[in-house]
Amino acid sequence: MDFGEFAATEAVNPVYRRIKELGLESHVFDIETYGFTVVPPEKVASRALFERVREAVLRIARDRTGVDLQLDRNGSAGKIETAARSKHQFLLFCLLTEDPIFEEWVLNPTFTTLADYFMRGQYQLSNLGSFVKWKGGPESLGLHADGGTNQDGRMPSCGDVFNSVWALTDYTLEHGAIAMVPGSHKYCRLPVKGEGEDVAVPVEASEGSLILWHGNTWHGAYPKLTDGLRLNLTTYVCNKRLKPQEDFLANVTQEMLDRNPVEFAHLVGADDWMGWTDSQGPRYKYTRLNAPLGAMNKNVY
């Protein structure tokens, strides 16, 4: 009997393939189990792409603060100005287009893989950002989930939303590392003030490791009581059907579509067919693509 040759399920067979080629197969039984998992660096990535991507991170971070940030040292936000800035951290928006390796990286395969099990093949880039943190932080954790609620408040047990931080340096407590509750995602709700804290663990991963969770589970951050800087790359995914956070398409060149592979279109919503503003109706906006209408709904499991 060969698994992942069913015809019946012709749809999660390719994504099955990939779990067992990547060797990938705890970290969705830890999502599953758990709501969480922690990828280590020799699945993720070379240690080359590792080191580009934090320098890319790092040059746009002193760019927009003005300011000369370096791992060793504690950080400030400078003339920086967004909605999360605080005393202690600043979050980067709108990474993608900054530079070509990021490009690279929201089509890394161990990414798009588990991404692709747990979005039932129907996700698209949200926000691809960067926490740049330092020493200090708030007492309570912050614990929330990502996922949205209906209006009864509950959440779908499948996920509407799938995250990731990208360690670009070593996750502690010490270091301010992200604090979940095991086993929230199956609550399918957001927690109350102050629920879940008691029961929290700290995410500790090494640089280059790949943090993942459920689009459910309950989630925070411990406040970083050493020096220097604590660095990541956030990639956060929704379905299909959802807004993303983030425009991607008032950005995204035709050139970038050229350079990719079609996946990278798709990942940046440019195979979005609704939105017609003439009268030939619905249309891919963009030449890259010409799949037929619909061809994407062949990926629902």
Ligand SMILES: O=C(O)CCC(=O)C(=O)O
Contents of the next structure:
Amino acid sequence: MDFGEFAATEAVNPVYRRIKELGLESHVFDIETYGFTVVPPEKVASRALFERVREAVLRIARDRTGVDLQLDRNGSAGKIETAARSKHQFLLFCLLTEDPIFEEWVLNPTFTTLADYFMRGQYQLSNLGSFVKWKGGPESLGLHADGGTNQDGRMPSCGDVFNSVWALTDYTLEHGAIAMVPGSHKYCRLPVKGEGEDVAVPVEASEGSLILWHGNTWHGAYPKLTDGLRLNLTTYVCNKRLKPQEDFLANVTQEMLDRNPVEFAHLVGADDWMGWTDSQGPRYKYTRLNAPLGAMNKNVY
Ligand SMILES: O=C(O)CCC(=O)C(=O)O
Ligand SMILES: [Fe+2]
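Can you give me the structure for the form predicted together with the ligand, which would complement the form predicted on its own we have just seen?
Shown next: the complete complex, the earlier chain at its head.
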């Protein structure tokens, strides 16, 4: 039997074949069963790419805070202006246009293959950011699901969003790892306060690992007990029918589109023709995308 070649499943065959080629079958099984997985560094990217990304994130963190942040020292939010900062952590938002290395990262085959499978071909970037965290932290794990809820308070079993962190430092319980509640993606609802804390597990992963989870999975984070930074790169995608967290079209330039494959245009939502502003009505927002409207659509699996 030719799995991966069936005429009836033309839309899903390519991603099925890519999963096999990249050896990601067990990670699909982990996410299907438990709601999350850890892909080891050698299946994610070269060490050289990892180091360039980590250096870029640190550089941006230093620029925005005005603090000489170092991996082996505790941090400080300094003068950063961000909607998310506390005594032991701040978030970096809007990284994609800060360094071309992030354009290479968001096209990473391991990430895009798993995102493609779990989002059934219908996704775009919602946020590319980073959590910069150091010693301290709240008592509560802050368990939540990224998918939120629709109007009747339920989440769709197929997931509206898909999220990941590239661990730029080791993740261990003492280093304040992300916490997951295995199997919680099947509940299709948010936890009530404190629910799930007793059965949550730390996701322990060496630096360079990619941790990915279903949009319904309950997760949070453990407090950091050790000195030094816990650093990550968060790559978060949402279904194309949803509004992304970050307005990529506000910052992505035509030049960025021109130097990348068309998958990049899909990722940043440049294939969207909604939001008409003049008498011409529907058209793509970028001139390179001069295909007939709808021709850019990908099939839903
Ligand atoms: O690792 C963490 O601190 C939690 C991350 C998280 O909740 C997220 O990226 O959605
Ligand atoms: Fe989250």
